[in-house]
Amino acid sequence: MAKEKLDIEKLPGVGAATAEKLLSAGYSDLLSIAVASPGELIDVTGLTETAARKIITAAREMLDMGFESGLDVLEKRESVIKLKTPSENLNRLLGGGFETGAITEVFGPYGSGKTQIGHVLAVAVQKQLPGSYAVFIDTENTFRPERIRQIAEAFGLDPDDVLSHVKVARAYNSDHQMLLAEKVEDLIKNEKIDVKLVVVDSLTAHFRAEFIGRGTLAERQQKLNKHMHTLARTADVYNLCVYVTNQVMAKPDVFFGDPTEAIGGNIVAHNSTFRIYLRRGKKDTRVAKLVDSPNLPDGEAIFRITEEGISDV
């Protein structure tokens, strides 16, 4: 921490005061403070807008943050992990599993499985990589640890181990769903684990009960913004996997075609990675749909919610 502190202190107009307040929000390294909001440091320190943006600036300058090559990119693409599912449908259809270092959402109707596949990746994630941590974010009472020890067994696992490897909280409203977000980050740093994969389920409901009516919607979004921003960041610097379920609602103006569309509007489709559409099959079977990736084409998979987990059909 007094390396952390002295690494601040190098930025023109910080002194040991302001690095403390900044420490104590969580600003403790210098790609932190580079890629933050002037906003959000003049919120936590109390400076003036310019002291901000000069601060923000210089450790910009410092950590040079600048253009790189495409082969530089490539070489960071890397150290990409895809976490992998039972089902070998869904994984080639992510292009070989879930992505660390990107947001996942998947959204779909009630039943459709999304939290099941929240459950699964935070079993098939300490299989695939020992040792490491889920953490799950709880919105709507979703979490049983029963299911992860049933799961972890048709892994072959220790249920016991698994679950120890597995930090959930329930969030009771947006703004605590907020902080649990931030806080993943103190996880890692304070308690020193290595966190492999963030499930947040679900993404919206909260959003969706406190904000009720076109007046509040802008405000709605400009927190669902925050809080996706504060997730795609923390899945970019610590390479890990960030799943998020999210709930979906009618468009009556639809005749045609499915009438179901994701809660959030673009504010969570632009900041999502990949998008999965999951809806319920023939004889109990589920279909995930890519709708939206960077580098993947739309593509459909089949598969089966079972005790183990989920398989193919």
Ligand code: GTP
Given for the second form:
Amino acid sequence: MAKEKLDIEKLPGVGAATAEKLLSAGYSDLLSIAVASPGELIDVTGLTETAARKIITAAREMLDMGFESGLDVLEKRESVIKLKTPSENLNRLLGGGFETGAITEVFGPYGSGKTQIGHVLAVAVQKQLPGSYAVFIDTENTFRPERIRQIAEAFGLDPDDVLSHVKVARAYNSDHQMLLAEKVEDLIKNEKIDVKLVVVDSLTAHFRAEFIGRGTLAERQQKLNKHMHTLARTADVYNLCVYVTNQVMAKPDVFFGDPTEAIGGNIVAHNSTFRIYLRRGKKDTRVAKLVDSPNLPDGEAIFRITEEGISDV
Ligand code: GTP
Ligand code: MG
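The block above covers the form predicted alone; next, return the form predicted together with guanosine-5'-triphosphate.
Every component of the complex follows; first up is the chain already shown.
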């Protein structure tokens, strides 16, 4: 840690206090700062926009930013697996399914189906990659083994076998949640468990409950950022799918359009590769809207939550 701190302190306008804030938010090297957006740095340090931009530019200049060829990137892309749900509409919206090597965030109001999708994915990953494991980091006590069994049966899998391949951990607070995310790597490396899916349901509930009021926002965002960096790194290094859920809150000052916004601001939005807004549709349907993706058109998919999990309408 000491050397990293020295590196970061070389950046213009970064003193000991700012370096400390950056480090505890997971910006542990120059690269992580070089690729950050000004909004993220502002969130975690309280710096001005000008100062944040200056730091990012300086980090880029100090780094040899290392290019790889388009072919190398293509090769990496070819190892990406797309986890398929029983809803073709939802899969299509995501360009074939929920991608490994990426974080997919689903945000939406109460009862929109975020947790249900997490359960479906925990089964789907085992159908598609036999012998693989799902990790479920449960912050609100919403994991239901009965539901997994039900969905497994509909997938034509042995329910108890499927359940034995789901590793569940209840996270009691945000620090515990962060620790559990770090432990996924131990499961893979030390226990030789082939984890291909990590569900964090909900990503933001503890953070939201623990950090109340303006004064604590920067600290909250620092921790959330660190947590998301852990998840992103694990997704990348182990080519696994990370699925996180997020709630929405009312925007007090909006008179036109959608009066809600996702929790977590810039930090969660920027760190998620795919973002889906989920809401209730007509009758018992659900509408998923892709709002952010690196390579896919924005669009909508309609599906239904059923006994068997989810299905097309
Ligand atoms: P919050 O966590 O409260 O923000 O909501 P959420 O978005 O996680 O919602 P969740 O995934 O828990 O969806 C709950 C909805 O799924 C319920 O309103 C039910 O309509 C539906 N649902 C859950 N289980 C079943 C089931 O076994 N059969 C059917 N048909 N629907 C179910
Ligand atoms: Mg839920």
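The term rigid core refers to the most C-alpha atoms you can superpose between the two forms while keeping them within 1.5 Å. Computed from a prediction, not measured in an experiment: that's the story for all the values here. Positions refer to the first chain, counted from 1.
On a rigid core superposition, would E20 pass a 2 Å threshold for CA movement between these two forms?
Shift at E20: 2 Å or more after core fit.
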